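Here we start with a single chain on its own, the form predicted alone, put down as structure tokens.
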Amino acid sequence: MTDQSQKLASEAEARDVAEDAREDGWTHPSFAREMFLGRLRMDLIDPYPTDPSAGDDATESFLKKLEQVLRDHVDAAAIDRDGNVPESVLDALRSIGALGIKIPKQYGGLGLSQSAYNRAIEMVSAHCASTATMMSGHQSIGVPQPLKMFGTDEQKQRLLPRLARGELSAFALTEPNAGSDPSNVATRAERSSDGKHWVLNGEKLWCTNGPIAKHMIVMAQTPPKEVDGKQKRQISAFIVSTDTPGVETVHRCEFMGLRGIQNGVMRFTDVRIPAENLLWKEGSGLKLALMTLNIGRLTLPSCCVGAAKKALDISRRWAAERFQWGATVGKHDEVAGLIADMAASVYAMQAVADLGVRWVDNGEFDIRLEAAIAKLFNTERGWTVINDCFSVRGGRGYETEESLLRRGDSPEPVERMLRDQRIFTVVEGSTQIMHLYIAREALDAHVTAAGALLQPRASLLAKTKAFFKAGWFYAKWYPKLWLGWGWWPSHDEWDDLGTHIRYLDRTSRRLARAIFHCMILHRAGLERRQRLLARVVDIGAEMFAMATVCARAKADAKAAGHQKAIAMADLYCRGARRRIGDLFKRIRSNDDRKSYNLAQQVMMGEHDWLEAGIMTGAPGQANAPAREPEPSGARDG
């Protein structure tokens, strides 16, 4: 039973914990950050970065082996049906080093690049999302990545060889009362009296690989520290071996999709952790988690690319073969439109995913915004692509692949893909949370400049000082948002894509002005206007996708010697411009306040008459009666 007695963090405490976990400063360039400030720095992404893994003998050899393992050992339908990635699959992956792709060779890993790793995950995702998630849970956010980034030499020498050999790992942060808001972490670690151990107690929820992991990163509260006369919560990261007494799996979770993954509720009862298993330093657990996620989040965009490519393959073959109403269905205008949009989306998703991945290998860019936008954009766009594939396939999209096979039809896994894809808009930061995260990072220059003016709890004195500081910043910055030439012949070197680059040039300044005007209008209340901020972020995400797809197409066209990539980028950008226009309109004119007020009334039960005629309460609750319809007009006025 989960302990519900913990006092939950206040809004202010939660905000402070989140702020403390942020990375300090911007020491490397970021295209997205510049774009939100009204500066279109195409020089940062053009030429589009090359793939360091392309043509690399070790990478290409590994990918061929991986493809063979998928063909010979990974029965995706059986994994979904049986709810398990079998040990034979794990052994096959271990045999080719697929569970230690990025672990350096000196520790027994393959020592391949981030680009090589993401190419592998993309391939696996197109075949079996459960297997890809298991691999990602181990290597992207499990022990190897944070250990490489923050571990001591002793920790690396002790653990990385075991992880490279395929001892699975997991990451444990989420709890019943602590998800995207980590301030409510209740799991605690207390130092033993002799200082040689930490004693861990608590429970973690939704630990991917948890039930089968040999090692875990566990986030726990450690004793608070006094800062400026106030007690400050401390969350630290520990490496925990699951064979330690007191570690147990108390429940294996079952889901709509990704049915083959091992995901569970993990309980820790008086678990003694050696002092040397503290990772990085005390109180830095959340910062460690966020910095790890900056790289770990790049896996999900590539997962979505793999699945979207598979959906496009299924859709185009079916549209070209299925004959209805005197023509193949792909000749009918509405289906043709779906196919074209899917293809353009896949190309944009590839461009967005690969940019951040290649920048990680480059090591000279700050990718926190780019990784977050890639996660937001690709998971949402990937869901749309697979849902469109479902529409193209019709009834065969709703039928399971095994049922299709038994009756002699082509066993395309659309139904399974739809179930598997849906969770990607939720894990590692839901779409709603990514909106808030990206908005905070996009506003960082303003928070630095305006400071207390944007803080509800700031004193009058602090706000007065901030006013003068902000005045100097904005006197130099704001006029530039009205200057600059964003029309022909500017950016003429982009040829057929020049019209889109000129649009981005103008729109980046328009977006920066819109952000500033929202700040002036709402001031400290802006943080509560989350739907408004979401529109700002979605505009930025669409602009980011436009810029990257243009840069990618320019590079691809040059390499291939033809214009096919240009046509694909052009179609994507045309649709994106319409979406951006709609979002700008909804910044100025919306029903946010009315819908918020109505939602509060609904949650208070004032509109329960809408639920008339159904059995109320969760399944299994004792005989809740059906609601009686309320007389018409009873609440009029």
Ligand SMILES: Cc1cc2nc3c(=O)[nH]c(=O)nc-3n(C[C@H](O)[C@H](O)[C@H](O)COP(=O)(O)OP(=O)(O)OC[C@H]3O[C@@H](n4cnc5c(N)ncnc54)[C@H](O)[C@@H]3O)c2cc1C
Contents of the next structure:
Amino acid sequence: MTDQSQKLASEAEARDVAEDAREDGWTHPSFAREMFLGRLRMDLIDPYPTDPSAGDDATESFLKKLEQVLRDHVDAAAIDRDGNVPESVLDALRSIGALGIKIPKQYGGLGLSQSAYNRAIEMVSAHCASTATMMSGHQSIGVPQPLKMFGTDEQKQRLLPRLARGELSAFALTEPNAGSDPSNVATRAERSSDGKHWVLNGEKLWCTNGPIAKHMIVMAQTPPKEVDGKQKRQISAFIVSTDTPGVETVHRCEFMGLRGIQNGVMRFTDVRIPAENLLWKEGSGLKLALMTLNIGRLTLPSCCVGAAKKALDISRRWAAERFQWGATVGKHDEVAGLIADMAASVYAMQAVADLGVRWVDNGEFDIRLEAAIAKLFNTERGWTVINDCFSVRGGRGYETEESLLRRGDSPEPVERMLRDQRIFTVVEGSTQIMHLYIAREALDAHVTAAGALLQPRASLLAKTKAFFKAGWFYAKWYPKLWLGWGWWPSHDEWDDLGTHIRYLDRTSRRLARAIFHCMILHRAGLERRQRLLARVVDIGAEMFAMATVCARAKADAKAAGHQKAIAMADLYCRGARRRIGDLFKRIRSNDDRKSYNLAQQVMMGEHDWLEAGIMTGAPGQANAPAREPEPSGARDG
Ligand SMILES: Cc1cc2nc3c(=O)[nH]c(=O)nc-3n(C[C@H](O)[C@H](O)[C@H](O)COP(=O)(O)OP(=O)(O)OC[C@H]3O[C@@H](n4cnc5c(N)ncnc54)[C@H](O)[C@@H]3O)c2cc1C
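Next up, the form predicted together with the ligand, please; the one we just looked at was the form predicted alone.
Every component of the complex follows; first up is the chain already shown.
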């Protein structure tokens, strides 16, 4: 049972904690940020960045070895069935350096690029999502990543060689009362009286690799700090060695998918952490976690690309082979539509994922919005692609691969893939939280310009000052949103994709205008209009995918000397434009208020008549008797 006795942070406190943990300032360019401000900066993504790992001997030879390990050692069906990635798989991965891909060579790692890492994850993910998640839990968010970013030389010298050798690590932020909202972290660390240790107490939930990790990065509350006469919550990050007395796994969690991962509830009882294991600064733990996630978030999009490619492979073979109603099923219009959508989506997902990854290697861009959009877009689209593959496979999509094999059918793992994929829209920032995060970053220029006008708790004086400051910013910015050449024959260098670039050009200004008009209309109330913000963000994500897929197609067509990529990008953009049109319509015309009010009534039990005829109530409660159907007249009351 969740312990609800802890005093949970109020909405305002939670917002303050999130704001404090935000990375502020924009020192490097971001395509997405510009786009939300109405400026289509294709020059930032065209030419589409090249893959620094392509043709690199060390990368290519590593990927060959990795493929061999997957073939020889990784039995994905057995891992799923047995609920375990066996030690033999870990050893095989260790033997080729696959658990230290991005750790610099000087510390014993392979020292490969982010691009190489993501190519590896994409390949593993297509084969076995549990193995990919274990690798990613260690390398994307586990100890090596924050250690590289924030560790001292001494910490790196001490730990990176061990991590590179394959001592697994984990990232422990979530707790029973701190899921999406980290302000409720209740795990505490107190400094010992001699200052040599921190003493850690608390419990972490759903810690991937936790039960088998040798090292963990643990976010814990440290004593509050007084700022402007108020006590401020402080969260700090610690590297915890799991062989320290007091660290225990109290429960191994089991899930619908990713059944091979070792994920657990970790308990810390008076765990003495050496003072030198504080990572970065006291009180910076949440910022560290969020900055780690900014890069770590790039892994899931590549996982989704791997899985979506596999789904496409399965679907196209089956659609061309399965004969029903006088033709192969792929000749039937509806199934053909699914295959085309899947193909175009795979290409868009690849373009979206790789941009952020290559920008990390380049080092000259701010990727926080691009990574968040990639996480949002690829996890949602990846789910659609695998769900479509499930439809193409019909009943065989629902049957386990082992059952298919036992009765002599081709053991395609669609049932497992569907189970594995579902959680990706939740972990590392759920779709709803990504909407809020992207909206906050996209609105940052407005928050800076309009400041107090957008804050519910600001004083009248602060609002008046903000009004004049904002007036100056908007007097310069807003008129530009009505000027442009988005309908004019321009962007000729894009050939057949020029029409989409012109569309993006005028639509980025339309999006910026829509954001501004929403701000005027809702002012400080805008942050509560989440569904409105979600539509704005989804429009931005669709536009971002259109822009990256066009840039990628232009580069791919040039390199390949044929137009296949252009046709793929064109189809993708056509669908995206329709979806964007619908989203704009629903910004103007929607049932948001009515549906919000109805939801509150439903939660108050005012519509429990809908549940008539079944046994209701939480599992474990005394069975509530099945409700008698209400006379239909009651429904109108
Ligand atoms: C398989 C698996 C592996 C995981 N691995 C790790 C790990 O290694 N380390 C770790 O620290 N954590 C891990 N997690 C935890 C994961 O990151 C959380 O599940 C996630 O952050 C969401 O938290 P929650 O499940 O408590 O959802 P809640 O925060 O309780 O949210 C419930 C629902 O409400 C929505 N919601 C919440 N707040 C808002 C809001 N303000 N506005 C709109 N909607 C909102 C959410 O989107 C969600 O739909 C893992 C979880 C799973 C299942």
